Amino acid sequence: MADDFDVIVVGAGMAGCAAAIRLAKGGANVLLLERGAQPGTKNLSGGILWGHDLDAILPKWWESMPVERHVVRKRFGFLTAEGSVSFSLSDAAWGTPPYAAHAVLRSRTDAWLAAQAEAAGATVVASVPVERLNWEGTRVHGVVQGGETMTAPVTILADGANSRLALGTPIRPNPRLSAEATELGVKEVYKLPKGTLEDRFNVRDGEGHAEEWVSGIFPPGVMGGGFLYTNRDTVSLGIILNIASMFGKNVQSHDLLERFKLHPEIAGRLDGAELVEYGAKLISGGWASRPASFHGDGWMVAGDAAGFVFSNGLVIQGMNYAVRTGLLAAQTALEAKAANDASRSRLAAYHRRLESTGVLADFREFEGLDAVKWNPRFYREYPELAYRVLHDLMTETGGPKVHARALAWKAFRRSKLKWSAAAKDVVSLGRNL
């Protein structure tokens, strides 16, 4: 009996849409399924898109995709109870076509990408919460929804960090996500008058500002950071939390978001702003959250569902890996179609592509980052130490000048840091970052 489709893609996010576009343009009969009422409605993420990978399927995509602003400045810093320490990077080349990165709102971009997939020939169906994969022994042969089975030799899972279709199966044998390898993002969107936004963030029309913060303002032991991105006439603002660090602390994520918003460094940005959106989502924890395998008989996993979110606190990237891995999975599926072979050995070409394009190397090379990123001292002692040294160095008191090394020694003695721990952290930072 003939299959219903050549390939079924589950999830119309960046990975799923990119895969569907490539498959449809390659002549495959592809079904793209989305759980939300329409593509984008279930994807809260909105951040910075480094979209070079889209060039392969949508030349000059930035001219028609509903992106918000092209980023011309990135800022990174530490928040403390008393103040903040930060630095920013600007690059003139970022402000000229084809641009380096764009601020995006996924409800808009994902809907647009799904429309491109449909225009290329893919069948796009929303409001379909797929119940389970159609397992035939160790092989996946399509999906099951509402008692109906839709078959395809290849199924690509691109259904996000909380991939319910993978949990408790050979793809992810554990029936639950690991709190240590999953993060929680909480986000709000505030509307600002267009002229106010440009003046407040010192950008021109079409230009964008992005910033990320390591938070030293949460209760002791709770680890996380904040972000702020400028859109056309709104600001995306939120926090990312280490879920495991919240256990036993009697804290609520919305209270932590309020702390971030009320910090003097952030609060002024929201003067006169109107809250228009609020939500939360789970975020893959990178290499530690990868599945048992990225492919098997009749299936591949791409994007967030495969743990492809890179974050070291300074660099946060996920959408670019979603697009790239979606394209790599699609190319592998096209070759499987041509060979009439969707076996594990044939789909192993996907793993080889992940290796040859540097995707796996990026995550494997920085595997030890979690030891740095989720070190409690980076969320309390070090931000306070940096703030205190720079504050004392730059503040005029009317007294004699003091050498920076003396100020650093004084601040170190006032902190709770031990020499042995600090030395260990320096070595770990140098080795993994």
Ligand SMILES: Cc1cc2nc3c(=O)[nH]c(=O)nc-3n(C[C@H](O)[C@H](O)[C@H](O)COP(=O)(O)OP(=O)(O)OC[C@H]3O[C@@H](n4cnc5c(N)ncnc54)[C@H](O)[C@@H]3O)c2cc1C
Second form
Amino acid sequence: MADDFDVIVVGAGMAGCAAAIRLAKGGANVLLLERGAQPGTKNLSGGILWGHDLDAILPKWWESMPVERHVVRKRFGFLTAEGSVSFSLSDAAWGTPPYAAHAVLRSRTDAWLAAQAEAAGATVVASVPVERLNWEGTRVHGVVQGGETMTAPVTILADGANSRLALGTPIRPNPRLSAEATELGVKEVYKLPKGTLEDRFNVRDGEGHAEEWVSGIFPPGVMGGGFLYTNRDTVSLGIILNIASMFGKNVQSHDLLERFKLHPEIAGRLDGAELVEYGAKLISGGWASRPASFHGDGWMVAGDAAGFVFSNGLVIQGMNYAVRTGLLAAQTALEAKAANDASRSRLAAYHRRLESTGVLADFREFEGLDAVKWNPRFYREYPELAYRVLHDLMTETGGPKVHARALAWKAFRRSKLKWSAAAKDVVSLGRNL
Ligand SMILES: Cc1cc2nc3c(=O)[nH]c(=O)nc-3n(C[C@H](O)[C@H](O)[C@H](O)COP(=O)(O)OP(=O)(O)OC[C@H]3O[C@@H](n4cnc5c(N)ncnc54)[C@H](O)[C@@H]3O)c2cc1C
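Okay, that one was the form predicted alone. Can I see the form predicted in complex with the named molecule too?
Let us now look at the entire complex, which starts with that chain.
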């Protein structure tokens, strides 16, 4: 019996939409299924989109996609109990087309991307929470939902970080994500009059400001950080937490978000702002979060579902990898359709593409990143040390002038740091960041 579609894509996030657009433009009969009432309603990012990968399917996409602002400045720093230390990077080229990065709200961008897929010829159906993949032995032959089976020779799994369709199957034999390799993101969106926002963040019309903070203000042992991004007339603000570090500590993620919001560095910028949205989502990325395989008989896995989120404390980048890997899976599916062969060996071209385009190298090369990112000293001792040295260096007390090296030595001795641990951390930083 003939299949219902050439390709079924599960999940209308960045990966699924990109794949569906590429497939439809390539002449495939593609079905894009989304569990949300509308694409984007279930999605959440910080979110700074480094969108160059979209150029391949939607030239000059930033002119029509509902992006919020193009980023012209990024600030990075440490929050401590007494203050903060930060630096800021701006680049004139970021302010001119094709721009570098955009602040986005996924409820808008994903709905727009799904509409582009539909316009290209894809069948997009929302409010369909796919129950499971249709396994026929080791082969996936479409999906099952509400007792109905929809078939296609190729299924692309793009259902995000907590891929229920993959967990406990040959794709991800473990039925649960590992707490050590999973983070929790909690986000709020605040409305501000556009003029107030632009004055407060020192940006002009269309320009955006982005901040990422390592938090030294959470209870001892709890590791995480915060972000703040400007949208058109709202501010996206949130925290990202190492889940394993919260175990046994009787802490609530919303209390930690409150601490972040109340820090003097953040609080003033929310004066008079009105909360309009909130949400939470898991992040499961990095080499340790990869599935058992990225492809098999009749299936490929892309985006967050495959663990393609790069996060090193300075940046979090997942949407770009979602688009890129969605496109690579789509290209492979088009070739499989032309060859009338969706076997594991044919779809191995997807794995080769992940290698040749450098996606796997990005994650393999930074396998040791977690050792740096989730080192407790980067959340307490080092922020305190940096704060103390700079504070003393920049504060006039009326006392005698002291060399920076002497201040650093004094601050180091006051901290609970040991030379051996600090030396190890410097080596680890150099090797893994
Ligand atoms: C707090 C936070 C901040 C972040 N900040 C950034 C950032 O600034 N920049 C960046 O690049 N990345 C950021 N990320 C990561 C980024 O959000 C993800 O990498 C990106 O969304 C992955 O896209 P995706 O299409 O693979 O998955 P998703 O966007 O998660 O999309 C998956 C889709 O599948 C649907 N779905 C799931 N299960 C089913 C089912 N059974 N049936 C039908 N549909 C289903 C979902 O509803 C969803 O629409 C952040 C993440 C978080 C949580």
